[in-house]
Amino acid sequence: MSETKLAPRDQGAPDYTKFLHPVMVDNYGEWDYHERIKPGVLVHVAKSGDKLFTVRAGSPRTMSADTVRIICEIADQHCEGFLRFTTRCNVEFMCREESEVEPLIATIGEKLGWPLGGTGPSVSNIAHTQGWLHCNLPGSDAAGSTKALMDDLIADFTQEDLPNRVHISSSCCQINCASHGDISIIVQHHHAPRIDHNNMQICELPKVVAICPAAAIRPKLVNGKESVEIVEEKCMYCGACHGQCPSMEIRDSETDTLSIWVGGKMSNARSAPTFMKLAVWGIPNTPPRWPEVSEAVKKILSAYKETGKPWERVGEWIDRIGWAKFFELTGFPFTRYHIDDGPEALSTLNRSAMVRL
């Protein structure tokens, strides 16, 4: 019997080494230093003397096939066909000759019209969830609010005059697929899901019960049919159940609002990762431009730019000046919702009978 030829394995991440620029391959692990020539333009210098120039442009993330073809044509014209997307959806074009940098910039402006920036102490491109375009759970449109916000923050993207890099993320539900950031915009629901008991049979009830992170859902017979009920004192209005079962509607155009969280970041050589904390809540969910969100974010960036020290991230700046000063500088009201009363509050609250500000 002849051997059956199997199809090549295509699961998992591809081998990135196949897509490296030739200069990166020749000098892998042998880089000497890098510099920022100007906002959006970097040069990496190897110990051999080889140089690799990078031009970073901010993309809208959601792109048509025609736009992707234009990007590839620019890379073929100026960069030997090499480019990469960053984790925050910037597009980086790489070329080995400095003489190619200015023609490359001109072509990006002519064919794409995208701004250059997001390098050094600036606001990088905003990471966001799918919003109304694709997600089955959005209470807001993360992609649309990102566009509106970046229109107002474009100077902070194209210039490098902040104390340090600022990562902003925007999520259209409380599950927060956009992850943590120095500043994060997240939708907030204010009531438990409304259950359509007559239509619950379309859902896999064991999965609906199991997906609740707060164990607030339990099985129940309603009018002789299998359904569920919600223990409201446990429900934290995250919406995970609605993503599993459309008969549990949590979205509400009348009550949904937005909140802004600050201080989140990944770990580095100096410090551990930090979680975000609430800065302001109850912001109106007002598409298509969300002006109240832009106003609040600009207040935070203005105070950070004015009083932050070089190399301080937003969370480190707040830790230094204190939360009382943060609310004073931004003008946000301090409410009972800002009090940390979660399971890990022992490590963040003052363990004393005396209140220290």
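If you superpose the two forms and keep the largest set of C-alpha atoms that fall within 1.5 Å, you have the rigid core. Positions refer to the first chain, counted from 1. None of these values were measured; they are calculated from a predicted model. What changes on going to the form predicted in complex with the partner chain:
For residue 335, the Cα coordinates differ by under 2 angstroms between the two forms after the core has been superposed. After superposing the rigid core, the C-alpha of residue 106 moves by less than 2 Å between the two forms.
Once the rigid core is used as the reference frame, the Cα position of residue 212 differs between the two forms by 2 Å or more.
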The other form holds:
Amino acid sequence: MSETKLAPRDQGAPDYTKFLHPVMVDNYGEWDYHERIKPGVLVHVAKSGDKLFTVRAGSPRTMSADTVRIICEIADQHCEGFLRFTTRCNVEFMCREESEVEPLIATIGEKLGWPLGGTGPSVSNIAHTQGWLHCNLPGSDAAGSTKALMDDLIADFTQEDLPNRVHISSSCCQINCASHGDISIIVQHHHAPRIDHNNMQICELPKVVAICPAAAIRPKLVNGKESVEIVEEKCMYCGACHGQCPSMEIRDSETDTLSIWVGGKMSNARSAPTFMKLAVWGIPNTPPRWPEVSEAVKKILSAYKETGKPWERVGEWIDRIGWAKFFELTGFPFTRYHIDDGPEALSTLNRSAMVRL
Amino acid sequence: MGNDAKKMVMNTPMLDELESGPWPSFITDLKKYSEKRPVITQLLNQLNDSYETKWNYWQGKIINCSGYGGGIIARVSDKSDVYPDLANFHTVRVIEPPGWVYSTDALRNIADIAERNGAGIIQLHGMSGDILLLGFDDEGSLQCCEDLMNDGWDIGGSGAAMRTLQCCVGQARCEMACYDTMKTTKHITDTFIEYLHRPEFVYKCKFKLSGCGNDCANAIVRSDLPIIGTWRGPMEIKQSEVAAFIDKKGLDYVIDNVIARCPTNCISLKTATKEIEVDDANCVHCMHCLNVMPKALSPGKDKGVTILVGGHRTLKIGDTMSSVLVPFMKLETDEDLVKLTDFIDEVWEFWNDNGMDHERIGEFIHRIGMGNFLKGCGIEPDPRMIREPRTTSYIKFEELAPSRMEGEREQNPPVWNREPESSETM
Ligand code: HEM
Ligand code: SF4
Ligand code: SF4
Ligand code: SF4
Ligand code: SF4
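Next up, the form predicted in complex with the partner chain, please; the one we just looked at was the form predicted alone.
Let's see the whole complex now, leading with the same chain.
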């Protein structure tokens, strides 16, 4: 490793006050209400009467420096040199005059060609992770599968005709960097890690033993060298040890599959936040376009669109209609693997005589 | 470095399948950009290999800038014999501007630094909130950090350390915001910057800040310490706008979508006058009615935050959802902000002194129980922290235990003590 030049300079977070659109500066903390003008276009109205129009475009998240510069050009041309990004990796261009909105949209179309939407009751951009592009743990790709899935869901991004907003997330291992979503896609492993005893990194041994949630890893001498063994019956194929130690290889290109989870909700609106639950498992991991994932997600979305009531998020919709109906509407098989055996298992059973018949 | 990369032919039949369709293609973008940074040809060829074999070719390693324990995520390729310029191809984690707001000058500066020192691939943004810059060799990573520092940016957030924070747009552009999420994010980042740079905790710790219960920053599930805006006392109601809303949408819509959807049934509708009345003491600030009628309803004047604790994703004990730690706290003045960070410091101290290696705060609470956690942190229990009181009858009531002889060790050693002998000092 080369000589380091850096001395610690604890500079902290950038001074955001210099990065705010002037209308934001003038009306900071003094906003009154907002309206959705059309999909992808919002107006926020301040108590002062000032307005700030926002045009939201779906970004691929991973971009070249040149594309970032194009984004800057657009913001210079129409937005007084300011812009922002959202939690779900959309880019937001803002302008103060309504008359600027259409020219802005035209420039975005011309220079970037990115779709506008993700506002109101629509499918927003997919929160996704590194995948094969740049992580050390993935069993699948994230940016590529996101691109393929958003191609298929484009109408749900550019229109606002779902019961409520839908957040999708896509993660390439069980660590699940993209977190919970109304619909969430995750890689699933199907056997215990295969240990590379020759490459065991001795320094990590105590850590790798400690990290196993199932206490399935034991130190063991193998061919006279310090290594570990796995108690297969205890192991639940989570891959936590693989995150700690590359010699605990859990991935398997032959057997890894994807599963889809539904009903995760972070917002407190109406009902308390919820974790996502297993909807369908055993979906093949099929690059480059993962058509089976698209098909399953579309089944969920079309059932939700047809039978969801306004403002119901996916999880709230299923709560109302019941899981039996969810499996009926989507056609996904309900199996014994859908019944939880984790820490919250007992509380997930129907502990009542209240049954839809 | 990227510029010197050996010219190689782009051969990516699988990735080419990701170039059609309406959604923007990062493949098309990067292919074009490979003319400037030929190393990207190798990157995409390797990615294409992964698509063919369903196998990943990146390994991790450790690189640190001196004085920093976090900020660079080092990646080395298993295929560096075929793709020599991927031998070292690291990510730099940059602390993002709170709320992800940028001037074009600032964003161009990021693009220039990324391009000058490496492959020029930028992710806006990482799932931890930060700016991710991809594709630096060892030297390039350090030079990139140096350049970032010189231009006023900062890096950090990997290992057993505090992560970059993440917050919603808040008061900058949202009428729902009950506190200044951006300012608070900057305050927490700056106050605890040493914890972001140098891993010193038993494990990682994440903050996410949302201006209201809509939680646009995804705080409650995705952070150890979510800070969510709220208010106490009366909600602001513009009755004329309520009437206008009823006229526009009809009574049925309002009954079905506002009145009936309030989780605590605290809104009543006066059909004769087209007004609503809110039982403010029973409102849980879920935000639903405000979302439906943003013109008519606004958060009340006495604003503040609810602080929660313990959220994290599945590893190791399964998902934990954050739960209420401080039901309400004012967060308006600079003193309030200092009070907040002092409070966090106390919580951290207890966790770091007593948590086990690799134990997130939520896992720690799961092991020792919230009651013990509160005692350890010196926080008074409050019924708003729970959904319901306990149903388990096995309880160690310290106050009711028989008194002990002087000098004898405490009867009920706290559950979190791994070695009960040491409890005399507790
Ligand atoms: C050396 C190992 C690790 C590295 C290099 C690493 C790196 C990263 C990166 C780059 C991201 C951002 C992902 C993206 O935006 O594409 C991320 C996010 C995340 N990581 Fe890790 N990670 C590691 C281990 C872990 C482990 C062991 C866990 C589980 C405890 C974990 C949990 C997460 C979560 C939950 C997120 C999402 C963050 C959020 O919601 O704020 N990571 N990590
Ligand atoms: S989900 Fe897993 S494989 Fe994907 S980026 Fe996160 S840690 Fe890496
Ligand atoms: S995969 Fe999970 S359960 Fe199995 S040994 Fe590794 S850490 Fe333990
Ligand atoms: S969390 Fe609340 S305050 Fe923040 S952007 Fe979302 S709605 Fe606005
Ligand atoms: S904010 Fe939620 S709890 Fe409060 S009145 Fe509105 S709907 Fe009811």
